[in-house]
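The data below hold one chain only, encoded as structure tokens and taken in the form predicted alone.
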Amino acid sequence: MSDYWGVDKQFPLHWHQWGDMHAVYHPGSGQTHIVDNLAAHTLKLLETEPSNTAELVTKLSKSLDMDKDDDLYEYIEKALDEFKRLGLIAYNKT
């Protein structure tokens, strides 16, 4: 079984965008983080529905018209690790 990750609905994220950069404020930690466009899309997908890496790659490749390749998988895995470390996402049992 794959790990499913999502944003804790108790702490909805707040967003602001400047070009390709996004600021995301996490009210649970009181911290603001700057993320690139792809990381923002990934995190926003997790706000709507818990997902695993494979599902995120499929959704992102379709919505952003990107190749579904090893580079995208690697990027998403690193992004998920960083989101977990920052407390922006949590494990969801599905």
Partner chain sequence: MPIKLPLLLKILVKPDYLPDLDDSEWDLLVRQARASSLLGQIYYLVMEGGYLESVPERVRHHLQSENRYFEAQKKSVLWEIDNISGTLAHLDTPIILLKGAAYLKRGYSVSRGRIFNDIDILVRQDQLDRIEASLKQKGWLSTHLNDYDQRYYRQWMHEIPPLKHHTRGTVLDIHHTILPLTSSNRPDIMKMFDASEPLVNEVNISVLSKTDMFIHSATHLFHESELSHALRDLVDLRLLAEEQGSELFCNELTNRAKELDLSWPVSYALYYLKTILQYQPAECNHDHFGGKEEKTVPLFLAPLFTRAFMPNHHSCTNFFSPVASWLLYIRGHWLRMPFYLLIPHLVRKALARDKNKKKHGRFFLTNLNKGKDMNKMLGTIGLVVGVAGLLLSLFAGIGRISGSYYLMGFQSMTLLNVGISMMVASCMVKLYSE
Contents of the next structure:
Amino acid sequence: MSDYWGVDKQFPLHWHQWGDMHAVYHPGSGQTHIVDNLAAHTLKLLETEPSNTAELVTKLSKSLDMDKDDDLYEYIEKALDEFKRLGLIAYNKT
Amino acid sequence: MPIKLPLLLKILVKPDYLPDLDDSEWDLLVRQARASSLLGQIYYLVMEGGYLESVPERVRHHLQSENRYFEAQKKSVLWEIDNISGTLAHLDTPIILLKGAAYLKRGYSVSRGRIFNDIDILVRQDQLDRIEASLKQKGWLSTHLNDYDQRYYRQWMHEIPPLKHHTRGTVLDIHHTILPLTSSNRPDIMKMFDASEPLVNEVNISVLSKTDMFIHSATHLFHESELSHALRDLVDLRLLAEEQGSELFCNELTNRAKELDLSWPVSYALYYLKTILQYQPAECNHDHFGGKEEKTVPLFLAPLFTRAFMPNHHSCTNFFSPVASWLLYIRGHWLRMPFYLLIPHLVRKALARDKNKKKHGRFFLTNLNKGKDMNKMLGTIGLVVGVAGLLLSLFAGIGRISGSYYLMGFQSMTLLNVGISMMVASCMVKLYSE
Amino acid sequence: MKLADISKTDLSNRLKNEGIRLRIGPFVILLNTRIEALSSALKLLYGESELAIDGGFSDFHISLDAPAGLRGYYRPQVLFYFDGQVPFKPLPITHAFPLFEWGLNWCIAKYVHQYLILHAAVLEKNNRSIIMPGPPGSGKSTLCAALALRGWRLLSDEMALVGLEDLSLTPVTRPVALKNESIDIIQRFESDAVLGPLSYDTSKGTVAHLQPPVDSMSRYLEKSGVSYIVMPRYSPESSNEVREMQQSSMLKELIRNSFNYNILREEGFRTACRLVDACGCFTLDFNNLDDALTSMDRVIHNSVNE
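Mind sharing the form predicted together with its partner chain? What's above is the form predicted alone.
Entire complex below, previous chain first.
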């Protein structure tokens, strides 16, 4: 999996947080999504710099002190698919 | 020209008047501008002149609301273009944005405050099938599902039936040339392709050259049959011409228009820019079109267009407006699709198909022992009903086009339907009596 | 001058000719009609509205009229004109007043974007305001009418106009639209309630409008701060209960019930989030008006959990 995904700089995300829940607004689609901590963290990592799945697993496990196991890998795959579907992230052209 | 210039035109010609308007004048201006889809333009004229402070608070809210609406549309269109571009990237064929979408992507002043409904793209005809297939895989659905419409578009039009995204609702018009295939003008579209300019930071998105944008816009305006946005379109042309900013523009425009065989719409455009908006691109004079300006627009058409360029608001219409818009409606259709060719052709095709059936299929008619008188009477009835139906349809059609929702107390569309039904019924009777 | 101050004949003459400039909340509406029944309904339900002086800028030019000709005799209809344009299909002439109300909603939703506009009732008591968003069937209008009849100040029944900068609530005090059984419920709840004419068989069933309280109408320019957002949910089976609502869920409800969130984009998102931050967020389940009123009092007295 070497596909790099990132948040399109043309449409920067807007965030608001209530405890464990995060609201994120995507200026392109005009849609607002409610996401949990882990998803918010993943998305914010992609906002900072485009990554592939393996890199995301490493970064997430480090910053959230989580086990780098299959569950996390699977979670990220799923989250990426969902983000792609919602248009929150795009295939990184560079 | 009307003796009294509508307020909206005065302001478009000379925005310096804006700070002097009183509340009642603003009332009229906002209504005329809104009805002509030019409220966004007024907002920008206010901002450009630095007049916002002088605008009454109530009015300011309307101008700013219009601008918010525009800004929202802008973002969603830019996003949609990104999606379309991504969906079609693997095809490696240029996608040329037209009109509103192109102006936005280029950041031209003509895009400011301009509200539009559909995204228009121009693609090479030999790539149409691949493009359509790719889009359909990504959730774009055809809006015209019946076979007749599909055939109609593909056979006669310059575009395929519009696609609509099934969740986002955006409508995408895919053109393969700029005028209907049946129209008398058939510019060589490849010349426009060759001159198109790729956009920076885009893989497959291009726009027409500035000159071609002007020619395209003018061509559309003067081929149009529904001229409810005519004034907005004319303002577009002014802003496009201003965007050129080159003293050579007029030479370029003239030569290019000749090359594309579209000289007349361009000279019409220059004529009305001058007469309606009192605008003349730098270095432009009518020597460019080899004649005096009066000669560019035929005498009988000139007053019709002058009417059509008045604000689309009841404060600016007179008895002549519905007549003018009806005549222009007919003219537009005539230019785009010559009925004298199309209708006989369609009828011939339909009959040719039926001929084979008739040999076997008319038993129920021949079995009926119809007397000659019966036939004659049926024929007469058919004729009378048909003519009445035709008259009723024309009456209803003219009424509807000239803006009357109601005629003789009935919805004009109801009358139109009745008229059409009568014509159909008369055809059946006439067939039967043959 | 108020609308009620004009005599009946004067009013219908003016409505037929130069029109009246009616102040409804922050808006001035230039209104024309030849329909007598509409003229009297306006006098009854908007009687306390101020009239603006003639001339000047009107936010919306509205007229309602029957199409001329034979159709005027056979099942007569009414059309809503927005500055000469007809945005809707004609309705039976007996629906003229509801058509005016719906048409005005349409004007505001389409052309007013200096506020975040929510489909919600707004009421205030003791300087504490409550926004009540609610889809049709939630009992929002019935509860709103009951609160207005019990001394709450009515800011709006249909639309909450939330300031983008300061989150202030701008009143658009208008008659409360009651549908079907709500009409009886409110008449039984308060026998002094003044209701306008009944319109049968509208797209929303039978509709009647409640005359807004005089005090609320006279304070049409007085903005208010916002303290609570309460989602009412009427159900005959439910018990009366106020529960705190998760903020992220409330955000979703506000977006769902907004008219122009998609137009305000980032500004809308920011405003909605700040609104949720600034308010106590509750759901209110109820099966009868009296208990619901008690619950609303508990909300504004911060004693939900007691």
